[in-house]
Structure formats: structure tokens, C-alpha cells
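Just one chain is shown here, as C-alpha cells, and it is the form predicted alone.
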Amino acid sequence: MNDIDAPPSDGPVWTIVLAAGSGRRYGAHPKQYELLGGERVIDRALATCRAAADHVVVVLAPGEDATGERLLDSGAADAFVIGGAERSDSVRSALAVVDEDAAVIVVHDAARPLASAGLHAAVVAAVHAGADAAIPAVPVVDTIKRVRTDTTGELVVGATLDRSELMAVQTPQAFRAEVLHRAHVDATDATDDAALVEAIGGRVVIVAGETTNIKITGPDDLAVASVLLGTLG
């Protein structure tokens, strides 16, 4: 790692990176396989979880065993696991083969490809400071409304929420490894392994996201990471 970003080092650092997204919601190809600046999306994510990490485990979709062998011989990775149905089956997959010294656990989606390394760094770096969790975050800028379905089966707004008590959350997600293996025992599904912590009453803190760290899910997402790729030089 590098020795400015690199934080205090009382064990080592893993990162899982999930890759076994079927793709349904982008289209015909799954999202982490598309091209991004000449490079495919997950081979973005992978360089830059590489080099805030001690260690890489990738989860990927069930058939992908020779991409899985294939970032093994490219040392973009040092484990692969198959992912389950959900996505926190597939973290549970990956916790499994993540060697018992682990000091701090990191989560990240390959389809947010830009998240930069001072990111990595900074989740990290939260936890090495005490926390059981850190997440990035950004605040939400649009007006956001509670909705329900009403007796006619139209969709009506229900409440109009408190924006300033929201944000929106982001990976990379850094844990205490004890903690988010003990998150994940008898848990269910969630949207994200945050909530599994909040859950047995961890201390999770917010540290400042990028809003250049955009989530890929269709067409679109994937043109604008093009346009901020270009901004982020």
C-alpha cells in the first residue's frame, strides 16, 4: 500500500468485492463486464481496491469460474468465491475464505468503479480510530416523499421527509472484522452489510462520500462515469 494512504496498521486489510450481479436491470450484458475508459468496469474497481488493500477476495456470479481463475493469475485478486442469491448470502460466501487475522473488512460494489483510493482509505482509517463500521455518504439534495397506495390503487404521497436527516450511502464499507462476521451470523438480507451491523447495535460513522462515486445500474449510469472519468483526469 501506499505509505500515505495506508492506515495504522494493527492487521491486515481484505477487501470483497461484489461482482455476481446478473445484470437484469442493465441489460443484455452484466454491468461490471462493460467497458469504462478502455477498461472494464470490475478491472477499475479491482485496481483501485487492490492498492488500499492487503488482500482482494471477488465475488462473482455462478459459470464464472475461468474469470475468477483469470484474476487470480493477473494478482487483481487473491481469492474468488460464487456468490449466493442474495447479496448478503454472496458477502457470507467471501467472509468464509477471509484469513481469521483480519483487523478490517472492507465491502465494495464493482459497479461503483470510481470510488478513489483516498475513499478506501478513509473507511479504513475510521475504524482503525474505534468505530465498528464506517460508510460514506452523500447528502440527498433531492426532496424525497413517503408514498403509499391508496384505496383507488393510484401511488399518493404520504409524508414529505426531513431531508436533512438523510443521506445517501455508498461503498466502499469498512468493518471491524469481528463485527461484521458477527453481523452476519443468523442475518438476513439486507441492502447493505451497514445495516446488518446497526442491527446488533454496532457504532457505525459516516465519513464524507464522493458524488463522483456513482452506482452503475443501467445505460445511462455508465455514459455519465464516462463524462466524470474524463473530469477526474
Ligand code: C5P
Contents of the next structure:
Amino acid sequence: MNDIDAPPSDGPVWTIVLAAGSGRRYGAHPKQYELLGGERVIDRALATCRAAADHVVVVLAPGEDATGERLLDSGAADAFVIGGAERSDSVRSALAVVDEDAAVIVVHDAARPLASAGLHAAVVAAVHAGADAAIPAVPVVDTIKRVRTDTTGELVVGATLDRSELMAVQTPQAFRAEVLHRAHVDATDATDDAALVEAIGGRVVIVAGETTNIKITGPDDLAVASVLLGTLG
Ligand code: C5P
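Pass me the form predicted in complex with this ligand as well; I've looked at the form predicted alone already.
Expanding to the full complex; the earlier chain stays at the top.
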């Protein structure tokens, strides 16, 4: 893995926007199509990616081809693909259409519509500065405990983790293109792409995340995001 420390080459930035989730946790409607400040969550996420990247690929759920065609027609994305069963499958679907000359690949969840253009720029800059990957993270404010089910069937505390060592990780996450491709060669699944880069020995650096960059998971998050939107410039 000698080349993992090689500096990234200059070249185009491609952003993959993941919107192929079924929204099972949200309820009946996939969260990415809910309205936020009069704009769909997916459109808001795509607009920021469009401003921050050279090329944008959006990953949609099966049956959303008409949505994809509309996004191409409007210029919101350069390409769309249909995603897979797990998040990492969806990333791999998009990697298949990223040009070989891509230098940096950014992966962003459409479910985070409030990530700023500045945050996209910061993770890309960290990769240009030599990191294999750069991810935004914010300090954990809650006390986090590892839990387990005991012999009575009750959920009990196993351990209290040292909060000073923990951070909550967000997207957009930026990668040297070659490293992200390599991390996805073994078709494993992870809740973020950085975990796959860690697994192949890549150096993942942290940039300051944004507390406003929440993930829309349930209806409460949409209400919070609406309020946050009003506070953002
Ligand atoms: O489910 P979760 O909230 O972790 O999803 C994170 C992002 O990944 C969402 O934007 C979702 O649309 C996307 N996703 C995907 N393909 C899947 C699962 C999730 O594109 N199979």
C-alpha cells in the first residue's frame, strides 16, 4: 500500500449525491423528496454540490428514472444512476460512471441538505493538501454508553465511553479518487465511506463539521432543519 501516501493529482472534482434510500425510518415518504423551505431536500443538496464540484452524479432509488431525467434536464446533475440495496452498493453504482480523470471524489448524503459550500470546499482542500480522505466531524455532546441485552432480556449498560475521544461524523466526505475506488473493491458495506478507507490503511483527516449540517432521518429533523434554514445566511 505504498502509494496510499502519494499526493493527489490535480484534476476534476466529482461529487456523488446519495438519494437512493427508501426512507424506511422516515415513514411513508422518502425523506429526500420532502419540502424544506419551499425546496425539495434533494434539490437543496444538489444545488450546493453543483456549486462546489466540477461534476455531479446523483444516485436514485429503483423506479426514479423520471426524476433522474428531470434532474439532468434542469442541469442539477450531469448523470444519474440507480442505487443498490445498501448505502455502499449505491456508492459503487455511482463510482462506475465517474470519469477516470477524476482527482477527488466527494460523497454526500442527499439527506444532509444544509451542508454549506464552504464545508464541501474544506474537505476537498484537505485532500488536495495530501490526505487520502477528509471528513467533517463535530464533538459529541451527549454521554455515549455501549449497551447490551442481559440474561433477563433487559437492555443494560455495558460501558461508558470516553466522550473526549468521540466525534460525530457527517458528509460531505472527500477522497483521493484512486483511494475511494480501491476502498470499494471488496464489496463490503459500511455506514460511511471513510470506514472503508480506514480498513485499507488510508489516512482520514477530520475537518470541523457544522452543527447545522443535520441528517434528515425523521419528521422532527425536517422541523429542526426548517428552523436552522432560517438562521443560515
Ligand atoms: O439510511 P441513511 O440515513 O444512512 O442514508 C444516508 C444516505 O444514503 C441517504 O441520503 C440515503 O438516500 C442514501 N442511501 C442510498 N442507498 C441506499 C441507502 C441509503 O443512496 N441503499
